[in-house]
Every structure is written in C-alpha cells, then in structure tokens.
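Let's start with one chain on its own, the form predicted on its own, as structure tokens.
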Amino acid sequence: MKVLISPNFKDMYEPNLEIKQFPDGDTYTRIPQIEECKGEDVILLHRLYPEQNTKLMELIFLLEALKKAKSIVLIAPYLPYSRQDKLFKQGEVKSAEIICSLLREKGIEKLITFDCHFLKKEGEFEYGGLKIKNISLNKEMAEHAKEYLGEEFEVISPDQGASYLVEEFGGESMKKVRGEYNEGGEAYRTIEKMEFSGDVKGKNILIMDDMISTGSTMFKAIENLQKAGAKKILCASTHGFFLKDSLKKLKETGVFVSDTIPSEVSEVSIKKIIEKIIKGEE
C-alpha cells in the first residue's frame, strides 16, 4: 500500500506530492514516486476546502496520474458541495451528487470523509455512484466539551438534520425553518424561525452541529436558549467555515470544532482516526 499527502495535510503529516500554481493561476500537480503507485493500493490524503473549486481540480489530476494504480481510497475530510443534495427550484442541479460521480468515474474506489451533511449518520453508504466511508465525530465532541462545560450538560442540535449527532447523548433537536433564496449574487436561505421545547433552565448546554458556515444557525440557536434561560452554552460543529467573522462573534459565548478544516479553534484531531484508518483497524 502507497500513502500519498498533499501539501494541504501538512499540519498532520509531511507531504509527498508536489502541487503548485502557474504564474497565470492554472494548477501543477506531480506525484513523484508515480511508479511505486502502479498496481499498487493508494490511500490518498488531500483536503477539498477550502479554495474547493481548485482543490476538486487538484485532485482530478492526481487521479489521472493515478490511473495505473491497483485501487485508490480518498481521505477528505470535508465534502464540498454536500449541502447541494436536494432541489429546491427547477432548473437547479445536485451539486452533491455529481461530485460523487466524478470522483467515482476518476477511478475513487471509497470516499473517507467526516459528517458528510447529507448522509446524516454514521457508516457505510453509496451515493452518485461512490462508495462512502461517513465517520462522525460526535463522540469526539462531546468528549472535549467536558473541559469547557465539566461532566454535567445536555446536548442539542440547532437543527433536525444534524439530529443524529445528539440522539445516543438523549439529546433534541432543534426545529429551523428557512425562507426562499435571497435576491442578488450570494446564493443564501435566510432562517425564517427556530423552535425548541425541550426545557434548558438553569443548565449547561453543547450545541452540535455538522458545520458552521456563516454562523446564522448557531447565533438564533444561541438566542432561543438564552431566552430559555441556559446558564452556559457552547457550540461545536465537525467543520468550522467562520465565513463573515462569524468566529469572533461565537468566541464570545464559546466554541470550537475538529481539524477537518484547520482554524484557531481546531481543538479535535481527526489525525488518530486516519492512523487507524491507515492501519487498516479503522
């Protein structure tokens, strides 16, 4: 078995490909150890985010030079475009779905990923055509949320998409309804009302989610249960996007997610799990 790393793993391990930009913006990618990869089993570490549209095509062209390899298996932490899963409106397309079939058809036998958003559970799947390996990091989260909250907090979700983060903690989730898309270029459902019943006085709560991109979600979350009258809360999420200085403002109540995606408050490793997974024990 060949281990390949890109250049974007390098916070967990020292990278042995070599991918690099023209002076015009166009990609370089090289792999030089290409001839030990044929026919050999390849487990490929390369991170699709951010700068997603260039790291998809990063990868593409490792794959083509992969093409003599016996089989490939992808560790991606974050999958780009999971959110496109559904149709909305016609004339839309599943963005999650070409995905997969492109990096199927480029000769992907298994995606790695973690809390892929639109599988919503644990385990083994098969989506667009590519088989997917969705760990969570669930267990993980909750775990670390103890040096912040101690032993004593309930878990909850912002909303029921991400309700299987919480279930096995006795966790609620959280009903959020969004409105149409917003007028202009940035292509954004605004969150029309958020509900919870579930009863939070006096009582430490972890907010759990699968990513945070804008910080919309987790900000009316925040405000529900203060209104509620939760005496500490902290959020967590597996991927942490921080888009539009989100970050500095949830700093403020508390938070931290993996290092899925690499940040400031990247406090859970994935790196133990992708040892395990190279190990085969995973």
Second form
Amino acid sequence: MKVLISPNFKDMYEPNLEIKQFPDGDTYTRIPQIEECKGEDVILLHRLYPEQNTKLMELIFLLEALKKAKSIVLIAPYLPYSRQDKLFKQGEVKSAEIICSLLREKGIEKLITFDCHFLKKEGEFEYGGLKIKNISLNKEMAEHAKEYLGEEFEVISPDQGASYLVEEFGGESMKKVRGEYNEGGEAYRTIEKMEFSGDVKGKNILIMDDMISTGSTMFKAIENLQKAGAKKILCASTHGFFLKDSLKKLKETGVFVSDTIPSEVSEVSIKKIIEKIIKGEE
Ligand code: R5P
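Alongside the form predicted on its own that was just displayed, please also present the structure of the form predicted in complex with ribose-5-phosphate.
What follows is the whole complex; the chain from before opens it.
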C-alpha cells in the first residue's frame, strides 16, 4: 500500500507529491514515486478546499498519473460543491453529483470525507456512482466543547439538515428558511427566517453545524438563543470557511472548528482518524 500526501496536507504529514503552478497559473503535478504505485493500493490525501476548482484540477491530473494503480482511496476532508445537490430553478445542475461522477470516472474506488453536506448522516454510501465513507465529527466536537462549557450543556443545530449531528445528544434543531437568490453576481440565498421554540433559558448551549460559510446561519442562531435567554453560547462546526469577517464576529461569542479546513480556530483534529484509516482500522 502506498500513501501519497499532497502539499496541502503539510499541517499533518510530510508531503511526497509535487504540486506547483506554471507562471500563467496552469497546474503542474508530479508523483515522483509513480513506478512504486503500479499495481498497488493507493491512499491519496488531498484537500479540495480552499481554491476548490484548482484543487479539483490537481486531483484529476494526479488520478491520471495513477491509472496503473490497483485501487485509489481519496481522503478529502471537505468535498466542495456538496451543497448543490438539489435543483431550485430550471436550467441549474446538481454539481454535487457531477463532481462525484467525475471522481468515479477518474478511477477513485472510494472517497473518505467528513460531514458531507448532502449525506446528512455517518456511514457508507454511493452517490453519483461513487462510494463514499462519511465520518461525522459530532462526538469529537461535543467532547471538545466541554473545555469551554463544562459538562452541563445542550447541543442545538441551526437547521434541520444538521439535525443528525445533535440527535444523539438529545438536541433540537432550529428551522431555517432560505429565500430567493440575491440579485447580482453572487449565488447566495439569504436566510428569510429561522424559528426555534426550545427552552434554553439559563442554559449553556453548543450550536453545531456541518459548515460555517458566511456565518449568517450562526449569527441568526445566536440571536435566537440570546433572545430566548441562553447563558453561554458556543459555536462549533466541522468545516470552517469563515468568509468575509465572520470569524472575527463569531470569536466574540466563541467558536471552534476541525482541521478539515485549517484555520486559527481549528481545535478538533482529524489526524487520529486518518491514522486509523491508513492502518486499516477505520
Ligand atoms: C446549510 O444548510 C449548512 O448546513 C450551513 O448551515 C450553511 O451552509 C452555512 O452557511 P452560512 O455560514 O453562509 O450561513
């Protein structure tokens, strides 16, 4: 078995792949040990975010070079385009499905990823013809939250899509409704309303979601909980993009994420899980 490590995994392991850019921005990849990969089972560690389009192109090139491998398992902690799994308007495409089919066609036997948005639960799945193992970090996040909130807290998700993260802790979910796409160049649907009727008065609350993008979901959830009289509020999410000034604002309340996408508040590490996968124990 060969383990190939992309430079964008250097926070965890010494990279052994070459990935660069030509002066014009085109992507360059090289697998120095390509001969040793022939006929072998390969585990490829490559992050697909940030710069998702470039990262996907790098992946396609790496997979092309690995055509003679026996099998390829990709560990990509966050799967980009995973939020576009439904059609809202005529003429749109399900980009989540397209990406998964592409990865399958390019030779991936299995994708191992974390809290994949469209799967909404942990386990083994097949989507777009691609086998996917989806690992949830909800237990790790709840455990880590104890450092801030002690043993006594409730876990709440800001929308029903993330309810699978909180159900095993007896947690409730808010009801989020998004509106139409905004005018202009950004494909963004603002939050029309977010409803919550739980009793949180005087309680410590951990808000848990699969991702923080612009932060709007967390801001609304915090507002709801503050109005309902919650004591301490802490935000946690598997993936943290922290677009615009969302990280600065969320730090005022309290926030942590995992290192699926490294950031200054990545406090839950996926490294132990990856080690188990490499040893064949996960
Ligand atoms: C959506 O359903 C996801 O679970 C997240 O709640 C959402 O993507 C977060 O986006 P934002 O931070 O922009 O509100």
